[in-house]
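One chain comes next, on its own, written as structure tokens: the form predicted alone.
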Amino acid sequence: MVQLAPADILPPPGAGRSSRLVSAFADRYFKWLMIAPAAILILALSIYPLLFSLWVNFVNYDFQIPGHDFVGLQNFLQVIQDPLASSALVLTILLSLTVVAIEFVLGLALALAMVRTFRGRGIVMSLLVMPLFISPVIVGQSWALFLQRPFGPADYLLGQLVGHPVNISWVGEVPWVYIAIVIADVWQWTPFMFVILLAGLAAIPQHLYEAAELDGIGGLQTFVHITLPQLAPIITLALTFRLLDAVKLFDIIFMLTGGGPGTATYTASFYLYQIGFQQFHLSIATAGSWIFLILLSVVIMVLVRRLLRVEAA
């Protein structure tokens, strides 16, 4: 049996050293290295299609021409003479202000309604979220099917309620295809206001309501002074986040109306994929989608602004 030295099994020298150099290393950097990857994958599958994105911009890249010729600002120019974009432009503004509006209101009276404790308030606020939980496509589609006619029952229930026969097309008239799209969504994205306002009315401390009473302040009063100054973060948050979806608003359009009558819904996406998908100018989408991008990372930055000057406060 060959006998081994002590000099044979020791580390070479700075073995060690280079052992404690990497161990302090990882575990500095160790919440790094453990987001590493899906940050690579990440910007993998990002990057390519943005620097792709921007290349189409400035080509003509349509899928009715053969090559792909520089053109230079030729589809920007063309989406901003376009006075379909314009339009639809100003209808996905006017959308998203007033289903964001109306959901407010309604999420935050249900807020309100539901803070407080009682029987049955389990199945009654589960009964609320459901409509968070179904898909969009699913919600437009059943809209559809009950506000069209001869079919849908939405004519003959307002019928008996207001008495006498009603006759409207919901989805084929301006203006009830507006409204149509409107009762939709606030449909499904109310709960999303009242489940955010129910937690942010839930965190105001309840010391404030019983000082505020042993005051005799009314009611309204303790809503005005106290609820809504406490509450303030959380509409912020809340109108942000909904907001931003809001504008985004496409598949509630596409089962309920398909951008009908005409063009009269054609919001900024509902355009876009029109350009894009069905009229194959993708380069004309693509020069549009950096459009709205842009315009959307202003109202981003207002909205980012006035969320951390009001979490500051």
Contents of the next structure:
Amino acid sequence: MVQLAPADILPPPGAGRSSRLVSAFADRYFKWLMIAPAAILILALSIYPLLFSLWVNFVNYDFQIPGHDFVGLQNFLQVIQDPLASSALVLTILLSLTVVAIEFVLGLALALAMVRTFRGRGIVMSLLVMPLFISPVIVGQSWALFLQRPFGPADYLLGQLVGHPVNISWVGEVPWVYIAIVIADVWQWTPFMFVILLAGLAAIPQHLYEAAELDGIGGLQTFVHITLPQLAPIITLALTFRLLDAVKLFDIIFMLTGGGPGTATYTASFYLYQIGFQQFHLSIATAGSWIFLILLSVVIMVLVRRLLRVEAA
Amino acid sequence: MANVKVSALHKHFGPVHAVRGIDLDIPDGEFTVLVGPSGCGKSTLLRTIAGLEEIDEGRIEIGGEIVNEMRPRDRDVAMVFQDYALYPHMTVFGNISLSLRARRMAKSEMEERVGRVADMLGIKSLLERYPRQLSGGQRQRVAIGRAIVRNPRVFLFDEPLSNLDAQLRDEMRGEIKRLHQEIATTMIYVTHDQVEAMTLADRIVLLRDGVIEQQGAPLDLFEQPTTLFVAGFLGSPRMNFVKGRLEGGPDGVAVKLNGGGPAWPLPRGRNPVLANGAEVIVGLRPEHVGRAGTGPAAQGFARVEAAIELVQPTGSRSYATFKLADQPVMAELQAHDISHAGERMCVDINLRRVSLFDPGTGKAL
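Since the structure above is the form predicted alone, I would like to see how the form predicted together with the partner chain looks, so please show that one next.
Now the complete complex, all chains and molecules, led by this one.
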């Protein structure tokens, strides 16, 4: 039998005021409590170092020179006057434009081929995107082994293909070393372009193609008049993402060429790594990073503006 | 300008047999409306004529030429889609002129033709706008403009008005009809809306489950439906169906409703060949049930007393529901013939316009 509590043992009104206050407090501030760990992490690992680096820009912070004297713009001048810095920047620009252009063309071609359904599409798709799931360091190492002379299979296979022995020093000679980097990067990141562009292609309404077909628009014209304009926002997005990633090119260089031969494959990231973490000129590396960041911000701003404009349209 | 002939057409979508052997002959310049409930195969039939769907069996001819293997772009037909399918990144001018540009037409001629079409549809001021800046009705006009600018042999419309609100739909319906009168090209129009079908069509083709249930002039279908399905589909509010049985009498055949009441003698000429006592379904259109006048019921009318249960005024007319031999029946009355539910009144039923159906086969008797 259910026992009902008699009314006189219920708490009198007002007795729960303190607990109500606690719950009101919790209701109001619970959300802050929930985001606190993430906020603290970001503050500690991103914001603090960023602000700290602002200070480092203008002082001596070098493992080879004791003390943290104010040096004005000296750190920036050091970077700007270093010919290696400017050649690394130029190489970064050329390499990233090259790889992104090739990845875009290949990715678009693949996406156009894969947008139709056919038997075995799932398996082909899985194979195509596999490189995306491999750590760039492993990709660099694998290509280093593949291209290594004389034991790697690359030269042998090429020799079989062209019918006479091939002896290319892929990581020891200009221009082959650039080609090697481009091949490794394109191998890894074409799937990224492919996946994004495929999603964009699949989202184009089928009715537009039907209307175009009935309007008498041919295949190439359909691509020019329907597919490309419809895909434009996605193309901008994919290029932006990929370009931002490509200018940070480091892992593949680190594993494949180590910046060599000589300093021929120093990219901006690799240069800053060398200055900062190999030679420990930390303040110079910081100043270099800031210069790179500012240059990059200009590019980002242009691209993001384009993206937003597409969005608004 | 061309006729369209469809013979023994079959189309499957996997296990679904969407079109089951359709034969259709549409003369040049006719406005044909394919109508039917969702899933009856009307859109599929239209898309096979356009060439957007391949056919499994049968033959499609446009202008006497078999087009089975022909690509849509070579068939010289134009289509207006339900969701307009305008090119979103092009202006109205770009949308209308794309097919002309694809044919490498001279710019001056192109502008002249687009201008003429835009004039005809009243969208001349919108030529520089983008589809997203247009209202639904304006988009529909642009879609029609895109179709007519290149003078196709046949126009296909796939439920073009179903995304518009009621008022705009009425307006556009009138414009499409006017357009057909102006350019007199063969038009095939798909809709599930029987009002659209009735108002637009030279000929209605009523489809059901992938076959043609009945085809003919709108009023023929309306007045002489060959099946229960056609009778119920056309007309708004729909035809009343009440169950009864046939009775032979001294003056010919009469119908007695299930649930009692006197037998109604059928007018001469309506002598269904069915045995005495056979079950029938009696079809009464609401407009053939009206308020009784003074004096006795006229020849060919049956008078019943009705206790009105529901009144739905529409302004010009009021629809009153009452029970006839225990079965609900709707009458179309003059707006002021009835004021409120619960009223009792006498109604006259026009027996000359009564339809009879065999409940087993659904066929008209």
